[in-house]
Amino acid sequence: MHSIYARANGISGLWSTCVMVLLGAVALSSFLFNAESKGSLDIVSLKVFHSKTRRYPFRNEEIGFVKFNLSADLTPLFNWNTKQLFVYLEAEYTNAQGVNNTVVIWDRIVRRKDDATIDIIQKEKYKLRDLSGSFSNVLPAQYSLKYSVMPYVGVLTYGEAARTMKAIDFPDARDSVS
(Lines of atoms letter the chains of each structure in order from A and count residues from 1; the text may use other names and numbers.)
(Lines give C-alpha, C1' and ligand atoms only; values in the text may rest on other atoms or scores of the structure.)
Protein backbone atom coordinates (compact mmCIF):
# COMPACT_ATOMS: atom_id res chain seq x y z
CA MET A 1 0.00 0.00 0.00
CA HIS A 2 1.33 3.47 -0.91
CA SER A 3 1.32 6.37 1.50
CA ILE A 4 -0.58 9.59 0.81
CA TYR A 5 2.70 11.34 -0.07
CA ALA A 6 3.60 8.77 -2.71
CA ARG A 7 0.15 9.08 -4.25
CA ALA A 8 0.33 12.90 -4.27
CA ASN A 9 3.78 12.68 -5.88
CA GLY A 10 2.48 10.36 -8.62
CA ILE A 11 -0.54 12.58 -9.35
CA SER A 12 1.52 15.80 -9.45
CA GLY A 13 4.11 14.13 -11.70
CA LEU A 14 1.39 13.00 -14.11
CA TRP A 15 -0.26 16.44 -14.04
CA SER A 16 2.98 18.37 -14.69
CA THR A 17 3.89 15.99 -17.55
CA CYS A 18 0.50 16.53 -19.18
CA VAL A 19 0.82 20.32 -18.84
CA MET A 20 4.32 20.31 -20.35
CA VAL A 21 3.18 18.16 -23.30
CA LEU A 22 0.22 20.50 -23.86
CA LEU A 23 2.46 23.60 -23.78
CA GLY A 24 4.87 21.94 -26.21
CA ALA A 25 1.99 21.19 -28.57
CA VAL A 26 0.84 24.82 -28.35
CA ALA A 27 4.33 26.08 -29.16
CA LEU A 28 4.72 23.70 -32.11
CA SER A 29 1.26 24.45 -33.51
CA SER A 30 2.12 28.16 -33.73
CA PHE A 31 4.49 27.36 -36.60
CA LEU A 32 1.52 26.16 -38.66
CA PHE A 33 -0.13 29.59 -38.58
CA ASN A 34 2.39 31.76 -40.44
CA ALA A 35 0.45 34.74 -41.72
CA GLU A 36 1.91 37.67 -43.59
CA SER A 37 0.70 41.20 -43.13
CA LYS A 38 0.57 43.84 -45.82
CA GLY A 39 0.94 47.57 -45.55
CA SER A 40 2.16 50.73 -47.20
CA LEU A 41 4.64 53.31 -45.97
CA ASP A 42 5.28 56.76 -47.41
CA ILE A 43 7.66 59.36 -46.03
CA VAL A 44 5.83 62.69 -46.24
CA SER A 45 8.74 64.89 -45.20
CA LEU A 46 12.27 64.64 -43.85
CA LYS A 47 13.89 67.74 -42.37
CA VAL A 48 17.29 68.12 -40.74
CA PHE A 49 18.13 70.95 -38.33
CA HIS A 50 21.19 72.10 -36.40
CA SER A 51 20.78 71.73 -32.64
CA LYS A 52 22.65 71.81 -29.36
CA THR A 53 23.07 68.53 -27.54
CA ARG A 54 21.45 68.11 -24.13
CA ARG A 55 24.44 66.56 -22.47
CA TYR A 56 27.08 68.87 -23.94
CA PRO A 57 25.57 72.34 -24.47
CA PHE A 58 28.56 73.62 -26.46
CA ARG A 59 28.48 70.74 -28.95
CA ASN A 60 26.38 70.98 -32.12
CA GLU A 61 24.64 68.11 -33.85
CA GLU A 62 22.08 67.57 -36.58
CA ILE A 63 18.67 66.12 -35.77
CA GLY A 64 16.31 64.62 -38.34
CA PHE A 65 12.53 65.02 -38.16
CA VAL A 66 10.44 62.53 -40.12
CA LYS A 67 6.75 62.73 -40.96
CA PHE A 68 5.26 59.56 -42.41
CA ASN A 69 2.04 58.07 -43.73
CA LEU A 70 1.52 54.51 -42.57
CA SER A 71 -1.27 52.04 -43.21
CA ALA A 72 -1.00 48.37 -42.31
CA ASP A 73 -3.35 45.53 -41.52
CA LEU A 74 -1.74 43.34 -38.86
CA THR A 75 -4.86 41.33 -37.98
CA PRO A 76 -3.66 38.15 -39.79
CA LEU A 77 -0.81 37.96 -37.26
CA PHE A 78 -3.23 37.38 -34.38
CA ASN A 79 -4.18 33.81 -33.54
CA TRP A 80 -5.03 32.02 -30.32
CA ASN A 81 -1.38 32.01 -29.20
CA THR A 82 -0.60 35.69 -29.87
CA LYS A 83 -0.18 37.75 -26.73
CA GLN A 84 0.84 41.05 -28.35
CA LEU A 85 2.68 42.63 -31.27
CA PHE A 86 5.55 45.07 -31.09
CA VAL A 87 5.43 47.23 -34.22
CA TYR A 88 8.24 49.63 -35.08
CA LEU A 89 9.35 51.91 -37.91
CA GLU A 90 13.06 51.96 -38.57
CA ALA A 91 15.44 53.89 -40.78
CA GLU A 92 18.43 52.08 -42.29
CA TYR A 93 21.32 54.10 -43.70
CA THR A 94 25.08 54.11 -44.08
CA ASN A 95 26.89 57.09 -42.56
CA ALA A 96 29.94 58.92 -43.94
CA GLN A 97 32.37 56.48 -42.25
CA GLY A 98 30.73 53.51 -43.99
CA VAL A 99 28.97 52.17 -40.88
CA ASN A 100 25.49 50.70 -41.37
CA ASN A 101 22.97 52.18 -38.94
CA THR A 102 19.47 51.06 -38.04
CA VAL A 103 17.48 53.56 -35.99
CA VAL A 104 13.98 53.06 -34.57
CA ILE A 105 11.97 56.27 -35.00
CA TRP A 106 8.46 55.10 -34.02
CA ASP A 107 6.97 52.14 -32.16
CA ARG A 108 3.70 50.82 -30.79
CA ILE A 109 2.53 47.81 -28.79
CA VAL A 110 -0.66 46.20 -30.14
CA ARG A 111 -2.40 44.02 -27.56
CA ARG A 112 -5.76 43.35 -29.24
CA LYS A 113 -6.81 42.24 -32.69
CA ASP A 114 -9.23 45.19 -32.83
CA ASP A 115 -6.28 47.62 -32.63
CA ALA A 116 -4.19 45.81 -35.24
CA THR A 117 -5.27 47.99 -38.17
CA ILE A 118 -2.94 51.00 -38.29
CA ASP A 119 -3.73 54.00 -40.49
CA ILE A 120 -1.87 57.11 -39.36
CA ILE A 121 -0.12 60.23 -40.60
CA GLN A 122 2.29 61.08 -37.85
CA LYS A 123 5.70 62.46 -37.00
CA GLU A 124 8.45 60.42 -35.42
CA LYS A 125 8.33 59.42 -31.77
CA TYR A 126 12.12 59.38 -31.44
CA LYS A 127 14.40 61.92 -33.11
CA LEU A 128 16.73 60.74 -35.86
CA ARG A 129 20.33 61.24 -34.75
CA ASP A 130 23.67 59.99 -35.96
CA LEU A 131 26.58 59.26 -33.62
CA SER A 132 28.88 61.38 -35.75
CA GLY A 133 26.56 64.36 -35.18
CA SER A 134 26.06 65.12 -38.86
CA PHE A 135 24.01 63.79 -41.75
CA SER A 136 26.33 65.25 -44.42
CA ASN A 137 27.72 62.66 -46.86
CA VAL A 138 25.23 60.08 -45.59
CA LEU A 139 23.75 57.67 -48.10
CA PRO A 140 19.95 57.75 -48.59
CA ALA A 141 17.87 55.99 -45.94
CA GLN A 142 15.48 53.09 -46.47
CA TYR A 143 12.46 53.04 -44.12
CA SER A 144 10.61 49.89 -43.12
CA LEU A 145 7.78 48.86 -40.80
CA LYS A 146 8.68 45.73 -38.85
CA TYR A 147 6.92 43.68 -36.22
CA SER A 148 7.63 41.12 -33.53
CA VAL A 149 4.95 38.61 -32.59
CA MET A 150 5.09 37.74 -28.89
CA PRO A 151 3.24 34.49 -28.18
CA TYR A 152 1.88 33.16 -24.90
CA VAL A 153 4.01 30.02 -25.38
CA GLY A 154 6.81 29.57 -27.91
CA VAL A 155 9.44 31.57 -29.74
CA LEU A 156 9.28 35.18 -30.91
CA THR A 157 8.79 35.64 -34.63
CA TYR A 158 9.78 38.70 -36.63
CA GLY A 159 8.67 40.09 -39.96
CA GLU A 160 8.35 43.12 -42.19
CA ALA A 161 4.98 44.64 -43.06
CA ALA A 162 5.97 47.57 -45.30
CA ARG A 163 8.97 49.26 -46.89
CA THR A 164 9.52 52.47 -48.81
CA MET A 165 9.84 51.93 -52.56
CA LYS A 166 13.01 53.95 -52.89
CA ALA A 167 15.64 55.31 -50.54
CA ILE A 168 15.15 58.89 -49.34
CA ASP A 169 17.99 61.41 -49.36
CA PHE A 170 18.84 63.44 -46.27
CA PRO A 171 18.42 67.16 -47.02
CA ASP A 172 20.95 69.80 -46.03
CA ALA A 173 20.66 70.92 -42.43
CA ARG A 174 18.83 74.16 -41.69
CA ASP A 175 19.44 76.53 -38.79
CA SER A 176 15.85 77.19 -37.76
CA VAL A 177 12.50 75.51 -37.92
CA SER A 178 10.39 77.09 -40.66
Given for the second form:
Amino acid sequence: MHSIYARANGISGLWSTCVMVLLGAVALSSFLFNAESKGSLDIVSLKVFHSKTRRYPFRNEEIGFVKFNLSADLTPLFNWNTKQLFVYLEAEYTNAQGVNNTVVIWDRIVRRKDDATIDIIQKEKYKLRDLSGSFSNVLPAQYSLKYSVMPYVGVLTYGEAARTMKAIDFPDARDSVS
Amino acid sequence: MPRFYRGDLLFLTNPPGQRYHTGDITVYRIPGAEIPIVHRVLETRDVFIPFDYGEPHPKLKLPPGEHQLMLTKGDNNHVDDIDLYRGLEWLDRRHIIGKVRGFLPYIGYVTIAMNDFPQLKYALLRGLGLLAVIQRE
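Could you present the same protein in the form predicted in complex with the partner chain, rather than the form predicted on its own shown above?
Next comes the full complex, this chain leading.
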Protein backbone atom coordinates (compact mmCIF):
# COMPACT_ATOMS: atom_id res chain seq x y z
CA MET A 1 0.00 0.00 0.00
CA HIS A 2 2.95 2.26 -0.58
CA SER A 3 3.33 2.38 -4.32
CA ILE A 4 2.26 5.46 -6.20
CA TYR A 5 -0.27 3.41 -8.10
CA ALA A 6 -1.89 2.14 -4.89
CA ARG A 7 -2.00 5.65 -3.41
CA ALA A 8 -3.49 7.12 -6.54
CA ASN A 9 -6.05 4.33 -6.63
CA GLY A 10 -7.00 4.89 -3.01
CA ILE A 11 -7.28 8.66 -3.38
CA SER A 12 -9.37 8.52 -6.52
CA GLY A 13 -11.64 5.88 -4.97
CA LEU A 14 -12.18 8.01 -1.90
CA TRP A 15 -12.70 11.12 -3.99
CA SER A 16 -15.34 9.55 -6.22
CA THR A 17 -17.14 8.08 -3.21
CA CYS A 18 -17.22 11.50 -1.56
CA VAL A 19 -18.52 13.18 -4.69
CA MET A 20 -21.25 10.57 -5.11
CA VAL A 21 -22.35 10.90 -1.48
CA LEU A 22 -22.35 14.69 -1.79
CA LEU A 23 -24.47 14.61 -4.94
CA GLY A 24 -26.82 12.13 -3.31
CA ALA A 25 -27.18 14.38 -0.27
CA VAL A 26 -27.91 17.42 -2.44
CA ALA A 27 -30.52 15.44 -4.37
CA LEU A 28 -32.16 14.20 -1.17
CA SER A 29 -32.17 17.67 0.36
CA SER A 30 -34.75 18.66 -2.23
CA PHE A 31 -37.25 16.46 -0.44
CA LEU A 32 -36.91 18.53 2.71
CA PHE A 33 -38.36 21.54 0.98
CA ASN A 34 -42.03 20.70 0.62
CA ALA A 35 -42.92 24.04 -0.80
CA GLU A 36 -46.14 24.59 -2.60
CA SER A 37 -47.19 27.54 -4.53
CA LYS A 38 -50.60 29.02 -5.03
CA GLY A 39 -51.97 31.59 -7.39
CA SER A 40 -55.07 32.64 -9.25
CA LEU A 41 -56.00 32.23 -12.87
CA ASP A 42 -58.85 33.82 -14.80
CA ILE A 43 -59.64 33.73 -18.46
CA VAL A 44 -60.25 37.26 -19.67
CA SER A 45 -61.42 36.34 -23.13
CA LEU A 46 -61.62 33.30 -25.33
CA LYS A 47 -62.26 33.74 -29.02
CA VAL A 48 -62.44 31.21 -31.78
CA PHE A 49 -61.69 32.19 -35.34
CA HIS A 50 -61.60 30.45 -38.68
CA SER A 51 -57.95 30.41 -39.49
CA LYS A 52 -55.12 28.39 -40.89
CA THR A 53 -52.18 27.03 -38.97
CA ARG A 54 -48.54 26.70 -39.87
CA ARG A 55 -48.92 22.97 -39.53
CA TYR A 56 -51.78 22.67 -42.00
CA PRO A 57 -51.54 25.69 -44.26
CA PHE A 58 -54.28 24.47 -46.59
CA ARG A 59 -56.92 23.41 -44.10
CA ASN A 60 -59.63 25.66 -42.76
CA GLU A 61 -59.64 25.16 -39.03
CA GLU A 62 -61.01 26.81 -35.95
CA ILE A 63 -58.32 28.22 -33.73
CA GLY A 64 -58.82 29.37 -30.16
CA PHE A 65 -57.21 32.55 -28.87
CA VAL A 66 -57.05 32.94 -25.12
CA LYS A 67 -56.32 35.99 -23.03
CA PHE A 68 -55.71 35.22 -19.39
CA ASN A 69 -55.13 37.00 -16.12
CA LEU A 70 -52.56 35.17 -14.07
CA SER A 71 -51.00 35.93 -10.74
CA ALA A 72 -48.83 33.43 -8.92
CA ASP A 73 -46.10 33.55 -6.33
CA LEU A 74 -43.58 30.84 -7.06
CA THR A 75 -40.82 32.03 -4.73
CA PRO A 76 -41.34 29.20 -2.18
CA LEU A 77 -40.17 26.75 -4.84
CA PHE A 78 -36.68 28.19 -5.04
CA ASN A 79 -34.16 26.47 -2.81
CA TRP A 80 -30.45 25.90 -3.12
CA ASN A 81 -31.04 22.93 -5.37
CA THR A 82 -33.36 24.68 -7.79
CA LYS A 83 -31.75 25.35 -11.13
CA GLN A 84 -34.82 26.76 -12.80
CA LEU A 85 -38.59 26.54 -12.91
CA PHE A 86 -40.59 25.73 -15.98
CA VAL A 87 -44.06 27.19 -15.67
CA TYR A 88 -46.81 26.35 -18.14
CA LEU A 89 -50.45 27.18 -18.60
CA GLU A 90 -52.49 24.42 -20.11
CA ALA A 91 -56.02 23.88 -21.34
CA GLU A 92 -57.68 20.56 -20.55
CA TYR A 93 -60.82 19.51 -22.36
CA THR A 94 -62.63 16.56 -23.86
CA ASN A 95 -64.12 16.70 -27.29
CA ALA A 96 -67.29 15.09 -28.58
CA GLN A 97 -65.45 11.99 -29.77
CA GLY A 98 -64.26 11.36 -26.22
CA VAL A 99 -60.69 12.40 -26.91
CA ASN A 100 -59.01 13.91 -23.85
CA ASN A 101 -56.75 16.78 -24.72
CA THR A 102 -54.24 18.71 -22.69
CA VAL A 103 -52.67 21.56 -24.58
CA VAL A 104 -50.05 23.98 -23.32
CA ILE A 105 -50.90 27.48 -24.46
CA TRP A 106 -48.28 29.50 -22.61
CA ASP A 107 -45.04 28.79 -20.85
CA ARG A 108 -42.17 30.56 -19.20
CA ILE A 109 -38.78 29.69 -17.79
CA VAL A 110 -38.01 31.25 -14.43
CA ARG A 111 -34.33 31.22 -13.58
CA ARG A 112 -34.15 33.34 -10.47
CA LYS A 113 -36.14 33.82 -7.32
CA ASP A 114 -36.53 37.52 -8.15
CA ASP A 115 -38.40 36.63 -11.32
CA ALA A 116 -40.65 34.13 -9.60
CA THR A 117 -43.71 36.27 -9.04
CA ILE A 118 -45.98 36.35 -12.03
CA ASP A 119 -48.64 39.00 -12.40
CA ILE A 120 -49.68 39.32 -16.00
CA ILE A 121 -52.58 39.71 -18.36
CA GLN A 122 -51.43 38.14 -21.57
CA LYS A 123 -52.33 36.29 -24.73
CA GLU A 124 -51.47 32.72 -25.48
CA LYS A 125 -48.12 31.75 -26.97
CA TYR A 126 -49.34 28.62 -28.70
CA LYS A 127 -52.60 28.48 -30.59
CA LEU A 128 -55.34 26.23 -29.35
CA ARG A 129 -56.71 23.84 -31.91
CA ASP A 130 -58.61 20.58 -31.85
CA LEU A 131 -57.86 17.35 -33.70
CA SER A 132 -61.19 17.51 -35.46
CA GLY A 133 -60.49 21.04 -36.67
CA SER A 134 -63.50 22.51 -34.95
CA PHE A 135 -64.56 23.55 -31.47
CA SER A 136 -68.26 23.27 -32.12
CA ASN A 137 -68.67 19.92 -30.35
CA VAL A 138 -66.12 20.40 -27.64
CA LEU A 139 -66.92 20.29 -23.95
CA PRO A 140 -65.93 23.26 -21.78
CA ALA A 141 -62.26 23.51 -20.93
CA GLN A 142 -60.44 23.91 -17.64
CA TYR A 143 -57.23 25.90 -17.54
CA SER A 144 -54.47 25.27 -15.05
CA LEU A 145 -51.03 26.63 -14.26
CA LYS A 146 -48.51 23.91 -13.62
CA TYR A 147 -44.84 24.05 -12.82
CA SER A 148 -41.85 21.79 -13.02
CA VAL A 149 -38.88 22.30 -10.72
CA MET A 150 -35.59 21.40 -12.38
CA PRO A 151 -32.87 20.75 -9.80
CA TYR A 152 -29.12 21.00 -10.10
CA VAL A 153 -28.90 17.39 -8.95
CA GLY A 154 -31.78 15.06 -8.31
CA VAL A 155 -35.36 14.36 -9.17
CA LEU A 156 -37.63 16.55 -11.29
CA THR A 157 -40.77 17.54 -9.42
CA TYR A 158 -44.09 18.82 -10.68
CA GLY A 159 -46.98 20.69 -9.16
CA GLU A 160 -50.02 22.78 -9.88
CA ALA A 161 -50.17 26.40 -8.86
CA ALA A 162 -53.54 27.66 -10.09
CA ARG A 163 -56.69 26.51 -11.80
CA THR A 164 -59.75 28.20 -13.23
CA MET A 165 -62.76 28.05 -10.95
CA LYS A 166 -65.08 26.57 -13.49
CA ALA A 167 -64.83 25.15 -16.96
CA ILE A 168 -65.16 27.64 -19.78
CA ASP A 169 -67.15 27.00 -22.90
CA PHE A 170 -65.77 27.60 -26.36
CA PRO A 171 -67.67 30.29 -28.28
CA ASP A 172 -68.82 29.86 -31.85
CA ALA A 173 -66.21 30.45 -34.48
CA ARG A 174 -66.20 33.71 -36.33
CA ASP A 175 -64.36 34.96 -39.31
CA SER A 176 -61.45 37.15 -38.47
CA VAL A 177 -61.57 40.72 -39.63
CA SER A 178 -59.38 41.08 -42.67
CA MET B 1 -33.22 22.13 -23.66
CA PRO B 2 -32.18 24.99 -21.44
CA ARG B 3 -29.42 24.27 -18.93
CA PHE B 4 -28.91 20.69 -20.08
CA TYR B 5 -25.33 20.49 -21.13
CA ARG B 6 -23.29 17.84 -22.84
CA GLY B 7 -22.18 15.44 -20.18
CA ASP B 8 -25.25 15.58 -17.99
CA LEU B 9 -26.64 12.24 -17.02
CA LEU B 10 -30.42 11.86 -17.35
CA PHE B 11 -32.36 9.16 -15.54
CA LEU B 12 -35.27 7.90 -17.59
CA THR B 13 -38.21 5.70 -16.78
CA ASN B 14 -40.53 4.10 -19.26
CA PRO B 15 -42.91 1.69 -17.55
CA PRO B 16 -45.54 0.13 -19.83
CA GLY B 17 -48.91 1.81 -19.63
CA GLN B 18 -47.35 5.03 -18.35
CA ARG B 19 -49.31 8.10 -19.24
CA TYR B 20 -47.32 11.06 -20.39
CA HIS B 21 -48.37 14.54 -19.37
CA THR B 22 -47.71 17.96 -20.72
CA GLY B 23 -44.60 19.37 -19.13
CA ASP B 24 -42.82 16.01 -19.03
CA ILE B 25 -39.39 15.98 -20.55
CA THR B 26 -39.29 13.03 -22.92
CA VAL B 27 -36.56 11.42 -24.92
CA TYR B 28 -37.84 10.22 -28.25
CA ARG B 29 -36.44 8.89 -31.47
CA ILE B 30 -38.06 9.30 -34.84
CA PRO B 31 -37.71 6.23 -37.04
CA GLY B 32 -34.99 7.02 -39.52
CA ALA B 33 -33.33 9.61 -37.30
CA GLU B 34 -29.96 8.80 -35.74
CA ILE B 35 -30.10 10.71 -32.52
CA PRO B 36 -32.79 10.84 -29.87
CA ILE B 37 -34.21 14.23 -28.96
CA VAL B 38 -34.82 15.45 -25.43
CA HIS B 39 -37.80 17.80 -25.53
CA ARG B 40 -40.82 18.65 -23.46
CA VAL B 41 -44.36 17.50 -24.22
CA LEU B 42 -46.49 20.40 -25.42
CA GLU B 43 -49.76 18.63 -26.17
CA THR B 44 -51.28 15.25 -25.41
CA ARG B 45 -54.34 13.83 -27.09
CA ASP B 46 -55.75 10.51 -25.92
CA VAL B 47 -57.50 8.90 -28.81
CA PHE B 48 -59.16 5.56 -28.99
CA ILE B 49 -59.42 3.97 -32.41
CA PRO B 50 -62.31 1.49 -32.30
CA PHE B 51 -61.64 -2.00 -33.50
CA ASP B 52 -64.48 -2.09 -35.94
CA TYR B 53 -62.83 0.22 -38.39
CA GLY B 54 -62.06 -1.83 -41.46
CA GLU B 55 -58.99 0.24 -42.11
CA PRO B 56 -56.93 2.53 -39.89
CA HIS B 57 -58.63 5.78 -38.98
CA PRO B 58 -58.58 7.75 -42.23
CA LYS B 59 -57.08 10.92 -40.83
CA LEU B 60 -54.75 9.54 -38.21
CA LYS B 61 -53.47 6.36 -39.84
CA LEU B 62 -53.13 4.50 -36.56
CA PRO B 63 -53.91 0.88 -35.73
CA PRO B 64 -56.95 0.25 -33.48
CA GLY B 65 -56.58 0.68 -29.76
CA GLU B 66 -55.71 3.39 -27.30
CA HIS B 67 -53.10 5.88 -28.35
CA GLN B 68 -51.63 8.81 -26.57
CA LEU B 69 -50.60 11.26 -29.27
CA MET B 70 -48.03 13.84 -28.28
CA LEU B 71 -46.49 16.95 -29.64
CA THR B 72 -43.19 18.16 -28.26
CA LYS B 73 -41.22 21.36 -28.25
CA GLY B 74 -37.79 22.37 -27.09
CA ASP B 75 -37.96 24.98 -24.35
CA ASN B 76 -35.68 27.35 -26.21
CA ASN B 77 -37.43 26.94 -29.55
CA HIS B 78 -40.19 29.23 -30.69
CA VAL B 79 -42.12 26.56 -32.53
CA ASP B 80 -43.00 22.96 -31.89
CA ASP B 81 -41.02 19.99 -33.19
CA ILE B 82 -43.24 19.13 -36.14
CA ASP B 83 -40.39 19.80 -38.57
CA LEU B 84 -38.29 17.22 -36.75
CA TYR B 85 -40.87 14.50 -37.05
CA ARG B 86 -40.00 13.60 -40.65
CA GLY B 87 -43.59 13.45 -41.82
CA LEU B 88 -45.19 12.11 -38.64
CA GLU B 89 -48.08 14.21 -37.41
CA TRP B 90 -47.85 13.16 -33.80
CA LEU B 91 -45.55 11.22 -31.59
CA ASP B 92 -46.95 7.96 -30.37
CA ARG B 93 -45.98 5.98 -27.27
CA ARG B 94 -43.75 3.70 -29.30
CA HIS B 95 -41.49 6.56 -30.34
CA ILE B 96 -40.72 7.50 -26.77
CA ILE B 97 -37.61 6.07 -25.17
CA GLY B 98 -38.48 7.41 -21.74
CA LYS B 99 -39.37 10.31 -19.51
CA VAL B 100 -36.68 12.22 -17.64
CA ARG B 101 -37.06 11.75 -13.90
CA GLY B 102 -33.74 12.86 -12.52
CA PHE B 103 -30.53 14.41 -13.30
CA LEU B 104 -26.79 14.27 -12.56
CA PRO B 105 -24.70 17.03 -14.10
CA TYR B 106 -21.28 16.63 -15.74
CA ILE B 107 -20.90 12.92 -15.01
CA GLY B 108 -20.77 11.97 -18.66
CA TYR B 109 -17.79 14.19 -19.39
CA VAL B 110 -15.27 11.40 -19.01
CA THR B 111 -16.88 9.44 -21.83
CA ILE B 112 -17.27 12.54 -23.97
CA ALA B 113 -13.65 13.52 -23.45
CA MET B 114 -12.62 10.04 -24.55
CA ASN B 115 -14.72 10.22 -27.68
CA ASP B 116 -13.72 13.72 -28.65
CA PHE B 117 -10.06 13.18 -28.01
CA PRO B 118 -9.17 9.68 -29.13
CA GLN B 119 -5.56 10.35 -28.18
CA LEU B 120 -6.73 10.48 -24.58
CA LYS B 121 -8.36 7.09 -24.93
CA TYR B 122 -5.24 5.53 -26.45
CA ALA B 123 -2.97 7.15 -23.88
CA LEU B 124 -5.14 5.77 -21.09
CA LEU B 125 -5.18 2.31 -22.64
CA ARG B 126 -1.41 2.38 -23.09
CA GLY B 127 -0.95 3.53 -19.50
CA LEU B 128 -3.19 0.77 -18.17
CA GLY B 129 -1.44 -1.81 -20.32
CA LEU B 130 1.94 -0.65 -18.98
CA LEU B 131 0.72 -0.86 -15.40
CA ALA B 132 -0.64 -4.34 -16.01
CA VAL B 133 2.77 -5.45 -17.26
CA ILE B 134 4.96 -3.92 -14.55
CA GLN B 135 2.57 -4.54 -11.68
CA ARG B 136 3.40 -7.45 -9.51
CA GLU B 137 0.71 -8.28 -6.97
